[in-house]
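Have a look below at one chain only, the form predicted alone, in structure tokens format.
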Amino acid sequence: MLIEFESVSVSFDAKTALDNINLKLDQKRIGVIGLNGSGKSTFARLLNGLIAPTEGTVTVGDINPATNPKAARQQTGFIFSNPDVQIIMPTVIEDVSFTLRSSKLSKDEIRSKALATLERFGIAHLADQAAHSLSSGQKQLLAISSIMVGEPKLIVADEPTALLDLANARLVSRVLLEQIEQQVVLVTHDLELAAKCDIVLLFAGAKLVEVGEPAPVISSYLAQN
């Protein structure tokens, strides 16, 4: 799916957070690095319309989020560093068949579908464990869950791995980048997530400075920090 931005600027009480961004992406694993603050998570947050550009136009596939949020909410799930505040029902099963609540599905095949998802992930033995009760790594795994579930074209995951110890954060990269079959815009400060990515952007004062190979957009920044 070709994510498109023309001419891309976000500023919030007159300070800039993205500045002129032009780019066309197309690949399966997109890595995003940079400094806290750099304009990683606002471009992100563009992409499925939790915010809006001050300036110029985003399309990710033939939607404008911004304009259309409903829809690109439909085909972009978005998956935050924090899992508890995606986790709303009270148990894991209920967290995953949340998101099939508008579907024309009976109640059967909506849980069908949930226990195949957590299934997938590894935690449907936890189905009927209150959700708020898991570990971290448990809760990131019901937060894909919860998304995967929907069928989503793109997902987009704002520092899954941050909050996780070293093996949870492990198992979370590898169901994104290896386990799934959605593309995947990955923002981290795992340098090494970012390097099993097909292209990484480099961002830097609001501003993109790099895009590339890993390798050489990874060993760019490093020099300059």
Partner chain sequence: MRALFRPGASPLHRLAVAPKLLILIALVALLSVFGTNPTAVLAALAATTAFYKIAFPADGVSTLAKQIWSLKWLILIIVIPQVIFGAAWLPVATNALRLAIAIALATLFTLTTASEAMQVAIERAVGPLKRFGIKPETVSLTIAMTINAIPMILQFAKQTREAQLARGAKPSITLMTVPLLVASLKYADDFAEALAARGVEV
Contents of the next structure:
Amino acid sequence: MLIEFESVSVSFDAKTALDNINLKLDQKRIGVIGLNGSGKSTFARLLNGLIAPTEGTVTVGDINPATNPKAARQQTGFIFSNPDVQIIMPTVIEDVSFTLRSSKLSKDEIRSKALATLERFGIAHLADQAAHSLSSGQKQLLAISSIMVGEPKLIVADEPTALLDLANARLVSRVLLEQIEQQVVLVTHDLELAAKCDIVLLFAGAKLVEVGEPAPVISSYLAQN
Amino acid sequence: MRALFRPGASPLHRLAVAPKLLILIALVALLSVFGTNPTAVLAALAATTAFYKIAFPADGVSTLAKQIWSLKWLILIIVIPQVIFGAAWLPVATNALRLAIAIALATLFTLTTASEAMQVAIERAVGPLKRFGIKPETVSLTIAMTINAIPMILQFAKQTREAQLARGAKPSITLMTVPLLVASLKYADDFAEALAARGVEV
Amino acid sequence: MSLKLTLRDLSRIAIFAAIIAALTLPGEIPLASGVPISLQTLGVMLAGVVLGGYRGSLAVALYVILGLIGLPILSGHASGFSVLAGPTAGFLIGFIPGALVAGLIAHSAKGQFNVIRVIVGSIAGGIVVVYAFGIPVLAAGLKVDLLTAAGYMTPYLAGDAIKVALTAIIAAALYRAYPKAFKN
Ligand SMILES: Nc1ncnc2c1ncn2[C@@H]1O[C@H](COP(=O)(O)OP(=O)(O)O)[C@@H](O)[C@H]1O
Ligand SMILES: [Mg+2]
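Now the other one: the form predicted together with the partner chain, given that the block above is the form predicted alone.
What follows is the entire complex, opening with the chain shown before.
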């Protein structure tokens, strides 16, 4: 899908979080790096209409998330850092099924579809467990399953491995970068991960300072800080 | 966190939520009308025992006895001041027994009704609120959120206490509650954002 | 004030209902002195004072409903629907308008946090309104007159006064730590 930013700025009260961003992206793996507060999360939230631009226009596919957040959220799955806040329903399978609540499928179809998705991400054995009893890594896999079951076209992940240990971080990032066939926007502080993307965006002080092949963008990030 | 519901297959378990509730309310109302008559209260005790026996054929009587025993403090709190203020023992005892029976009857409703059945009944009961823009799904989602959040908040409480102990602070109500509220309300705000991201609408 | 609830309102209402439940569960929130007081009323006052009258009273109503349908989250020995049949039912129901009044008064200074209003609101809502519902039901349940029933409540008054003070201290600290909590 084509992601397009035309002179996009976002400000909160007096503070500018993003300043005049112009972009066209259609790569499959899009990495986003930058210091804390540089505007990465604001950029990510624009993609599914959680935030609307103060100025300019964002287009994802043929949808403007600011004016049509419902459609934007259907086509875009969002993964947050904190796995706890993403769980809506009491058990693992119910949480995955929740995504399909307004589909026309029967109860049994929803259950088998949810189970198949859990199977795919290796947590089908936890289906009937209380979701909050899972480990952080398992919760993140649950978040991914809950989103993937809705068959989105784009996955946006905002520092999805920030709260995970090394093994779980590797597992989750492998799932996001290698197992998922959809387009992925991955905000991360893990430069090894960024290096695996097709293109990397570097934000600094609310500005998009570099876009391009991972290696040069990452080395200028390292040089600047 | 365990709900009070006790699974079973008795007629009381199978009775739909709304009629069961209405019968209960009627019984409690009857009891309060005739509640000063010792004979009537004893009859009510016999009837309640029978209901418990129907609901739990294996251990109905002991379940009822346990329920009444669990009310001992409440009954003492009620009886002692009245005795001190010089009331006669028969009316006081009748009144205490009447209260215990009313509570035991109401408990029977809870014991024989699954939370899910009650949630469904609530959803149905709030159906007419649709006209005021309140969707039944929103009500049940909010209920589910609360039930999920309770263990979450207890975990915040534990983490807060450990962090304070680690820093040598003596836990107190205020020291405990403030970080707990901050963490919980931040959680609420993040959670709302995650709900929106998953396409939930009010 | 708009009656329309946003997702964030709903989420806060749900969380606050859970907070009241957590505050009420005995032994779950450790107290320094091990005082055997229930923090239920504290939760009710805080709900009104922090979320405002409308959202606060909805949070309390949600808590009460969940307790009545059988979650073991109400204070005292009886739980579930049976509480309504007991003599203390009026207090439980009174919590709902209590949070409403506490919140309306505490939030009456437009956008400003005002500790005096928090205290007045907690007393008016958390004590006066709650007792106004609780005492008549207590009197009817025990078949005594109102004055006698009110007399039974005097020992609890001191505990409730402490909770007003706690509400003010906690709300003031919360306002400094997370002012967003008091806004929409
Ligand atoms: N809801 C908000 N209200 C006010 N300021 C915000 C809000 N969200 C982000 N900001 C500010 O915008 C800037 C960019 O934030 P963000 O996009 O979250 O950065 P990053 O994700 O790169 O750490 C920061 O200075 C942050 O404080
Ligand atoms: Mg961020």
